[in-house]
Structure formats: C-alpha cells, structure tokens
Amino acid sequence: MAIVKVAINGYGTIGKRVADAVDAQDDMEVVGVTKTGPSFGCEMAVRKNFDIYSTSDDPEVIRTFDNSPFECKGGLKELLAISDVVIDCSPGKMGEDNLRKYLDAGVKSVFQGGEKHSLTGLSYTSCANHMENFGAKTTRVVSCNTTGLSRTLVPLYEHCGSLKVECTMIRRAADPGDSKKGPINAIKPVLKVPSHHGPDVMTVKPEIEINSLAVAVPTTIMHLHAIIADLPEGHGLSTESVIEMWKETPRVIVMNGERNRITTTAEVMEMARDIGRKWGDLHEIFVWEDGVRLIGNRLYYFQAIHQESDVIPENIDCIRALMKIEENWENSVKKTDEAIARYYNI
C-alpha cells in the first residue's frame, strides 16, 4: 500500500490537530509543516519529528530560522515538491494565492471552511458527499458549524427524502487562545440574513433546504445550535427513533443532560477532558437527548460544536477521497476514528 505524503501548510489551531490525525493513520504520513517563523509551535513540531518549512519561499524569511533552535528545511515550494496532497490551514484570504501554488506544483489540496466554496467549486463532508470528491484535485472541508449541521441533518434527509430547516447559531466569540477578538460583554447579532452557516450545508447536500441566523456571545469554548427541522408527511419517525438514529450515526454523541449533569457547553468540554481527549477536543457533535422533541412533522433539538476539532477527522477522510483510497465513507470514518483513538490511547 502506497503511503500518501501529506504537507500541512499552517501549523496553528487546526494545522497541529490535522498533523496529529494524519500521523495516526497507517496509509498517510506528514512530510512537513510550515510556520511563518520560529515560535513555540516549532517546538511542538520537533517533538513530533515533523520537518519544518517556511510558509514563504523568500530567502530572507527562511533565514529568520537561522538563529533559532529549529532547522528549516526550505520554503513552501520545497515542501510541495515532496508531497502528494497539502492540507491548507493558513489564515483566511490566502486561499487564491495558495491554490495557484498548489496547482503549479501538481499537488492536490484541501482547504478549510474559512475559504469560500467558490475557491474550489467543491466542498466536503464525509457523510454528505464523499464520492463527489473522489479523485478531485482540490476541495474544502466545510466549517465546524456546517460539519455539525451535516452530521445530524444528513441522516434525517436520507430517511425522509426531503427536509426544511431553520437554525440559530449561538457562536463563540473567539477561540480560547485568541486574545484579539470580542465581544467581551455583549451579544452581537450577525446582521447578514441568512447567515452563511446554514446555506453552506447546501454546498455538500443541496437537497436540504436550510437557512440560519447567528449571534456571537462572550464565550470561547463551543458553538450551540438551536434547530427546527420540518419533516415531510409520512416520515414515520418519533422522538425516540430520531434519537436512536443519531446514536447510530458516526461522530455524534447523544446524551441525557439532566441525568448525566451535562446541561451546558462547559460541562460538555469538561467531559471531553475527563475521557482523555488531547487538548480537551471533541470531534463528535454533542446532542442533548432531553432537548430533542418531535411534534407532528416538526423536530426541535439542540447540539453543541467544538469549533477547534470537529473538522479534524473530516480532513483525513477527505484525503482518502481525493487520493482515491476508500470509496465507502463509513469505512474511512471507522478507520480514521479508530486510528486516532489508538494514537491517544483513548
């Protein structure tokens, strides 16, 4: 079996997590990660035995590593030359320039949800459109919120054949390590209506009719979705059968909040730490069982999204799609998740 050589362009919040997830797999390897300059992130890469490259090909930028403890193997061009696929985890608004570099190098590429669908013309979520991405040159793994919506809505759609959804996204204001953003003491509505989060689901599953509103609140740990889904007549579902459906869905955790005393996002993330997840990550979408209610044809539920990590395993499945390794998305998900669990001994 040929091992896929994976470059990570941008070794930050998402990049460091994707690098570990790649490192856990037996059908791919990290051939290098990029940094803008010497930093503590380089120390983390060295501990993992990941080779470090500069995000720039400018010799002056590369030389900033000379007086540091970290060896820089070269610029981005050198890294791409030894890679089969690059996972772009660089800051937003760099996608167009980076895509041109990747295409020139003949390397397949996976962007993150911070880039627009129009950049690649193709987006990815494992449960929604794995085969549509099979063998593609470039795509984007949709955002954490879109990933979360897809995880619970796609199985509903596949059962019902149609779905109309309205959701409100209660968004964290910033990541925990980000001190540059607010709001600090405010609730900030996203005044673009609908917000991009719901309609972005339609880039991976256009058959689902969905709109969304969003507000940003002064928390950093998770997003929360309040969802109303209208099911078609004759759907044949009950509150209990919807819950059972999600319990059998990969990367979804359904738990009774009152019984388990997990009624807030803080307690969800405490659970993730308690079960031994590195960084306290939660790759799964958390659904409160006692918050699910089907009344007639209308389904109400709440779910929580860990914005730093739910897209991480999706990047691994996306690599397998682009590289034509695994046609069955469920097989890829199982392989990805089992490898990550072994890697962290969880």
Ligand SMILES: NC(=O)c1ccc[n+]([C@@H]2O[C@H](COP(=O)([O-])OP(=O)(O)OC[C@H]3O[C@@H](n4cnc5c(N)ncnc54)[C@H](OP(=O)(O)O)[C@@H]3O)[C@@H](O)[C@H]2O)c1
Contents of the next structure:
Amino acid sequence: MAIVKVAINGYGTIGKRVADAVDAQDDMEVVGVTKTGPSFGCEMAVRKNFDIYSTSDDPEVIRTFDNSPFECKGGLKELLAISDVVIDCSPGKMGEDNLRKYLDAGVKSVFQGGEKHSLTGLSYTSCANHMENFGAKTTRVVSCNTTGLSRTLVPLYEHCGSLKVECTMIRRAADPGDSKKGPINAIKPVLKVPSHHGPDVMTVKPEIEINSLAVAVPTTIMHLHAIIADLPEGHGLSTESVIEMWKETPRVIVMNGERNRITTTAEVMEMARDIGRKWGDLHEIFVWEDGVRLIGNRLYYFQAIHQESDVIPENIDCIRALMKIEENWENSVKKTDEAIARYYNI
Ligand SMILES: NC(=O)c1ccc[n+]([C@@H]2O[C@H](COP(=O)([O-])OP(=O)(O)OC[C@H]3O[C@@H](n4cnc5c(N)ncnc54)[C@H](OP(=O)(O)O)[C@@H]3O)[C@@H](O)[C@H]2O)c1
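Now that we've seen the form predicted alone, could you pull up the form predicted in complex with the ligand?
Okay, now the whole complex, with that chain kicking things off.
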C-alpha cells in the first residue's frame, strides 16, 4: 500500500490539528506544513518533525526564515511537488488563488468551511456523501456547524426518508486563541436571514430541507444548536429511539445533563480536557439526552459543537475518499478515530 503524501497549507487552528490527525494514520504521512513566517507555531512543527515550508514562493518571504531558529525547506511550489494531496487550512476566502496553484501542480486538494461550495462544486461530510467525493480532484470539508448538523440529521433523514428542519445557531464569538474578534459584551444576530449554516447542509445532503438563524455570543469554547425537526407521518420513532439511534451514531456523544451534572458547554469542555483530549478537543458532537423530546411529529433537541475540532477527523476520511483508499465511510471513520485515540493514548 502506497502511503499518501499530505501537505498542510496553513498551520493554524485547523492546520495543526489536521497535521496531527494525518500523522496518527498508517496510510498517509505529513510531508510538510506551511507558515507565513517564523512564529511560535513553527516550534510545534519542529517538535513533531514536520518540515516547514513558506506559504509563499517569493524568495524574499522565504528569506524571512533565515535569521530564525526554524529551517524553511522552500516555498509552497516545492511542497506541492512532493505531495499527493494538500489540505488547505489557510484563512477563509483565499481559496480561489490557492486552488489555481494546486491545479497547476496537479495535486488533489481539500478546502475548509471558510470557502464557499461554489469554489469546488463539491463538499464533504463523512456520514453524508463520502462516495460522491470518491476520486474527486478537489472538495471542501463543510464548516464545524454544518458538520455538527449533518452528524445528527443524516441518520434521522435516513430513517425517515424526509426531514424539515429549523435551527438556531448560538455561535462562539472567537476561538480561544483569537484576540481580534468579538463581540465581548453583546449578542450579535446574523442579519442575513436565513443564515448560511443550515442551507449549507444541503451541499452534502440536498434531500434535507433546512433553514437556520444565527447569533454570535461572547464565549470562545463551543457553538450550541437549538434544533426543531419535523418528521414525516409514520416515522415510527419515539424520544427514546431517537436517543438510541444517536448513541449508535459515530462521532456523536449523548449524555444526560442533569444526572452527569454537565448542563453547560463549559462542563462539556471540562470533560474533554479530563478525558485527555489534546488541546481539550472534542471531535464528537455533544447531545444532551434530557434535552431531546419528540412531540407528535416534531423533534426538539440541543447539541454542542467544539468548533476547533469536529472537522478534523472528517479531513482524514475525505483524503481516503479523494485518494480512493476506502469506499465505506464507516470503515474509514473507525480507522481514523481508532488511530487518533492510539496516537494520543486515550
Ligand atoms: N477555527 C475554527 O473554529 C474553524 C472551524 C471549522 C473550519 N474552519 C475553517 O478552517 C480554515 C482555517 O481556519 P483557522 O481557524 O485554522 O484559521 P487560523 O487559525 O487563522 O489559521 C490560518 C493559518 O493560515 C495561515 N496563512 C495565512 N496566509 C496564508 C496563505 N496565503 N496561504 C496559506 N496559509 C496562510 C496562517 O499562517 P501563519 O500562522 O503562519 O500566519 C495561519 O496559521 C478557514 O477556512 C476556517 O473558516 C475554522
């Protein structure tokens, strides 16, 4: 089996996590990560033995590494020349420029949710459309919110055959390491109605009819979704059977809030730190068991999303789809998650 050579373009919040997740697998390897210049993130790449390249091919930019403790192996072009696939983890909206570079280099590419679906014409979520992406040249792993919605809605849709959903996304204002964004003392509604989050689910599962509203609140640790789903007549489900379905769903954690005294996103994140997840990450979507209620055909529930990490294992499954390594999404998910657990010894 040939080991897939993976480049990480942009070694920030998402890039550093994807690099670790690739490093954990036995069917792929990190051949290099990019930085815009020498900074504290380079130190972590050095400790991991990842080669550092510049995000730019401009010799002057590459030379900024010269008087630093970090060796730069070259520009992005040189990294792409030794790669099979690049995971684009640059800040959103750089996709157009970068996609051209990847196509010129003949390298497959995976973008993140900060880019629009129209960039690649294809999006990815492990549970929704793995095979649609099989062998594709380029795609986009949907955002953390869309990934979260897909994890719980796709199995429901698959049971019911149709689904109409309204949800409100209560979004964290900024990531914990981000000092530039807000609000810090306000609630900011997204005035573009409906917000893009719900409809984005339809890029991976067009059959689910979904709309969303979104507000940003002064917290950094998680997003919270308040979801109302209308199931078709004859769905045959109960509150208990929906809970059982999600307990069987990969990358979903269902816990009783009152019984476990885990009634807020702060406690969910504390649990992630307690169980030894690096950076306190939680790849799974967290559903409060006691917040699920099916009344007639209408299902109500809350879920929490760790925005910095739920998309990380999806990137690994996506590489397997693009590189035609594994046809069965559930096999890929199992392989990805077991390798990550072994890597962090959890
Ligand atoms: N953070 C989240 O919660 C989250 C969740 C899901 C999806 N996403 C998406 O993931 C993508 C990355 O977001 P992020 O949160 O990881 O951003 P981030 O923390 O700001 O990291 C972006 C990285 O890109 C690098 N960069 C800057 N200019 C670049 C260029 N021209 N080419 C390549 N890399 C460049 C930066 O490098 P330097 O550090 O060297 O300057 C930085 O490390 C975005 O599309 C975002 O929407 C983010």
